[in-house]
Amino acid sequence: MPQNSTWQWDLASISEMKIFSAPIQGYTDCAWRNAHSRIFAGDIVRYYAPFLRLEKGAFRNKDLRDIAPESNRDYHLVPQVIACEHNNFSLLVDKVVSLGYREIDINMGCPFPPIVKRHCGAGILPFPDEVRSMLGVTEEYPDVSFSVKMRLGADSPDEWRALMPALSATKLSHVTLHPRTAKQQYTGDIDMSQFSEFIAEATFPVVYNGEIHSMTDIDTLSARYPALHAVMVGRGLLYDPALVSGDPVNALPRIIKLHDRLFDSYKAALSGDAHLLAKMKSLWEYFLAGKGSRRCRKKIKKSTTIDKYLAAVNDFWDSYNDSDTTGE
């Protein structure tokens, strides 16, 4: 639940609130998207793709591989594009709209410094300025729906009171906000003091993001924030993938099918056992997380081999708890 807070609820499901999955990269991609959709259909009103980006001047291969629209047919998928300055977001945009999208997500929000020392993500927030001829720019495409995903600022939480004038310039389908600054990256507690200003303040809708670990944490935002617009969850569906599902019963089938699925994409996908194996080990960094035997996940983080990594994961499977984290 989100911290800082002096609210608590103690409810059952009250709304019918939007779903987005949130874009995480090195995890959201293409392969985890479609299992999740397919296996959890339903559940998601919209998944973003991790953003497209330059690099020294050129597209990514692996990046538009990632939003081809062939691979993307079976839920909604919305390309998100990070840009430093606007002729690079002119770019960017011209790319995503040629794959045939017409709604993009303008990343505002990314906290890794490497990003923001460069005035990207998270790192344009202090310069309304660079923020405001970045969205000038989608007026030159009145047939594409934008949207932001931002933080409340670089440094201070109060950095996103000096963009309201820009944001609510531009026509947004609706801006997303991780109530943290860049400089807390992940850690630290969620700003809803913050939050509730700018929710009071804007002129467009809001999706709230950030510490969702269950569906009583959004039933508690419905309930406090009537007028929310969606909320977009990230590392909760990463350590849950069932997390909206409603269904905990049955879930666990739901996620070994989920992680089978994925090795099967990854295998065809990488090019031999090591890539496969780091990749899959890699997953377990949030999947599931305080589920299961602690010494099954080491055994899984350990495996030096494909053929110990799947013994090591039906060992998981066997011991795989829905309240907490067994020792065994």
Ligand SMILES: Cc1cc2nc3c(=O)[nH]c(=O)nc-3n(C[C@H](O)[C@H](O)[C@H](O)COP(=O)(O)O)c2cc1C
The other form holds:
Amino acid sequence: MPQNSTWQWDLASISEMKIFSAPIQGYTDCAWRNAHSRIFAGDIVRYYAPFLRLEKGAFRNKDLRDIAPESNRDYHLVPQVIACEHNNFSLLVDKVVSLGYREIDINMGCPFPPIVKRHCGAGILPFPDEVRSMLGVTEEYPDVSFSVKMRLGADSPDEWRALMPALSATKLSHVTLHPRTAKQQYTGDIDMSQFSEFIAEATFPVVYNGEIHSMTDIDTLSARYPALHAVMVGRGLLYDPALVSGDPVNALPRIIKLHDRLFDSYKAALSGDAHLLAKMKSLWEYFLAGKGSRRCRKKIKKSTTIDKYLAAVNDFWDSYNDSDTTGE
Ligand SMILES: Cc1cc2nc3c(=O)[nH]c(=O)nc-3n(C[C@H](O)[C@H](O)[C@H](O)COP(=O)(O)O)c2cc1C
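And the form predicted together with the named molecule, for comparison with the form predicted alone?
Following is the full complex, with the preceding chain placed first.
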């Protein structure tokens, strides 16, 4: 495919709204994906794994364990890669392909400054030639379906414009756009006017990502953008794992099951109570934020032993359906 031509997608054939689970490093790992897909079966069409990267030229065993096919059998997993140069990119793709995957997401959205500085993640967005050259490597893998996950830009919300020729010239299954710049990280206004222009200009399927917190948000996006291919939900699913289950009132037993399954998985995988406690407490940075009593939540975060943690979590479940979210 010559770089200056445009791939043609049959946008009319795209069916009803699909929901993808976003990659969130440190949270949507293999344990979480397995637990979520089993307990909220069928809600999510695809789970995207947090990015695989090379560290000093080598793969991290932890990352490879996370996408091992035998640990991710029960749902549709798409691994993601992040690379700064061609060689790295090919090595990462080769590894993912060797594991048997035929779908790979390319991270062009990570806003972490040390990564951005190296033209990695969202750091590549101001450099259309680098984007074109990385996407050009995908042509060496005709059997692999690639997608891109990106932001509007690194510093400026209109950097995406200069990337459209390269994106259009590549056979991508879709592009997921989080309508913020890297400078904004994960806060600040979502720029829907730039998103509207992006989807209007796109010749490829577009997936929306950012601040989806309810089914109403998804319905609103569907109504506003009939051509939208899918939505990708990140922190929304951590705040409320039952977000797309269609039965929020009766969600608590399933949420408790999710918590317990995660607890058991981390207990089996981590060595010692201190690691387990740290992992479970970090889950609560997002888990069910805004629900239950704040006092119980504080108790969970301050717990110093597994027994105290479990007692605090039980109190939290008792408080879950209370209107008292102040906890004072
Ligand atoms: C702690 C954290 C880790 C993340 N890790 C990744 C990652 O590995 N790959 C990626 O593409 N995006 C990553 N993201 C971005 C999310 O996938 C998503 O784009 C972002 O949170 C905005 O969507 P949301 O508002 O639905 O959460 C991460 C976000 C957070 C907060």
